[in-house]
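The chain below stands alone and is given as structure tokens, in the form predicted alone.
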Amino acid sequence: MRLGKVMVVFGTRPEAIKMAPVVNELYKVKDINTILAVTAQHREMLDQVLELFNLKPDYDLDLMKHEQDLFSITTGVLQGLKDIMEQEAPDLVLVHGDTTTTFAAALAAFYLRIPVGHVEAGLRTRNKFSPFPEEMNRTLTAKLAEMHFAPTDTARENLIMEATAMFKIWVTGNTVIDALLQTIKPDYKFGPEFSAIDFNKRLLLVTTHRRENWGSPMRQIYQALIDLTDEFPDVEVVFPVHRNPVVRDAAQEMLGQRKGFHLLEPLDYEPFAHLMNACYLVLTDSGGMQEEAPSLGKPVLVLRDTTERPEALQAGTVKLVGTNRERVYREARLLLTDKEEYDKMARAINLRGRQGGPCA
């Protein structure tokens, strides 16, 4: 395949973080004309990553709007990229991961008969509703892609089981680790917005946003956090709250006035990465943090029933705990009271996966 022109498309902060090392390496290749297009599916959270990694989009669809849904994002990406792809006529479109931007961009490229390369290919839970809609986004993208850049051998095996041709798969390692290690600085100083946080205490870093956790599951998680702070006076919860009103309203109602809780606005990636490096324990329903936190030696309790990242489970640095109040409390309490159990999970591991070319 001739690669005179490559178009990279992404729309959210996690995509931007993980694709930044790829884009910056592509820029170094003189024989490749790299075009960067962003959909801004998540506007505010995307822009600060572009600035941090010095990425300047050639095209910006600026799609984010109030109370957007999956229908508006999908159709917006399809319509917005049609003219751009027709005008640029790239030899390859690179997409990342599992967002709605990823699937819709891959579909747009397919409609125009442009080959698709899928970075972070092959992650699976085998439950199309968990996580929703991410599991189907990445599965459908795989059907549209010609090149599959799998982060690990497990991801490669998932693709092979789905009858993906072996010569179309590369095991490349995990680009989020490259981005994280480029960001962490030993002499980093937190800004004044963190002054209320007592960094001498054990910090629980919490994030919640998954659609399947909205409502009762999320409230059970928050109640478990209340139980923990009531029991352990040396524990504080640091919670950068997602912008979605469903999450914000529940978090403010249950946690906003409670001692030991710090509800923050969504953080730029640089301070967030350093907060992750400074915390004692991570509780999250995110995907990317299951990769990042273990590489910093931080145990992760995953507030979900499924995960597409089994390598960390197998290594013992990540544990699935679901959203039940008693179980979340019990598993976190264990790590707060049992040093041996904590140390088992806290051992840092490399989740890059091996690097190599097409599968033999």
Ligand code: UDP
Given for the second form:
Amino acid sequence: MRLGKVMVVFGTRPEAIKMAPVVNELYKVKDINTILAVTAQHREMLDQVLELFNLKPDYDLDLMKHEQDLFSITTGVLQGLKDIMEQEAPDLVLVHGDTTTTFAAALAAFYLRIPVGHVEAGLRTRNKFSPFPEEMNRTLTAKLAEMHFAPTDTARENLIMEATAMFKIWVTGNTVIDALLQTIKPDYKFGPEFSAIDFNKRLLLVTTHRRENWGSPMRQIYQALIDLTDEFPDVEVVFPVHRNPVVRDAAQEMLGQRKGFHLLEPLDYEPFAHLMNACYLVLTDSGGMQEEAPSLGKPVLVLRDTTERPEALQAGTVKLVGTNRERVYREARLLLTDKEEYDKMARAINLRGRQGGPCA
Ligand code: UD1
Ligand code: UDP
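Can I get the form predicted in complex with the ligand as well, since the one above is the form predicted alone?
Next comes the full complex, this chain leading.
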């Protein structure tokens, strides 16, 4: 395929973090005209990443609305990208991962018969509703894509199982590790805005946002965190709260006034990456953090019932614990009280993955 013009499309914080190294590499290639279009499915959280990696979008759909839903994002992306894609007529549209921006951008390109390249292709739980809607977003994107950039051999196998032509798959390694390694500095110092955190204590770094955890599962997670801080005076919870009002309201209501809790605004990637590096343990339902934290040698308790990232699970640095209050408490307590168990999980592993060409 001749590559004259590549249009990169993304819309949320994690897509931006993982595509930033790719876009900056594309800019270096003289023969490729790289166009960056952001949907801004996220606004402030996206802008934080654009600024850090010095990315200046050529197009910005500025879609985000408070309490938006899947329908408005999907139609907004489709409608918004139509004119831009028609006007630019790129040779390839590159999308990343599993958000609704990803799927809708791939669909827009398909409707205009523009080939799609899918970065972070082939991740699967094989459960349509977990994570929801991400599992279907990435599965449907794969159906639309001509080029599949799989981070790992397991992801490649998943694509092959779905009858994806092998010559359309490239195992590229994981771009989030590129972003992380570009960001972590050995001499990094936290600014004064972190002075309330006692870095001599054991820090539990927490994030939650998944749709399937809204409501009771999220409340159970928060209750387990309360149980832990009540029991361990040398533990503090650092929780940069996602801007989704569903998450913010629950976190504020249950944890806002609690001793031992630092509820923060979403952090810039630079301090956040260094917090991952400084913490004792990560508890999260995030996808990307299941790859970043083990790369830094930090154990992760995954607050979900399924994961599409089996590598760290198999290596033993990540454990799937779900959202049940008692289970979350028990698993975290084990790591706070049993050094041997902790050391077993606190081993840095290489999740960057191998880099290879298309499968023969
Ligand atoms: C989205 C993705 C999810 C991804 C996550 C990363 C979908 C369906 N979901 O979920 O796959 O893991 O991003 O964080 O694509 N908000 C702001 N400012 C921001 C960002 C969000 O105020 O910068 C608030 C808005 O009220 C918005 C709400 O959060 O309506 C939800 O955002 P949305 O992108 O719909 O869902 P996420 O839960 O962020
Ligand atoms: N992250 C960040 N600031 C924060 C919380 C997370 O920069 O306050 C980064 C984190 O390191 C990871 C990404 O955002 O790279 C994960 O985003 P999120 O959990 O929103 O999405 P997911 O990974 O689940 O798709």
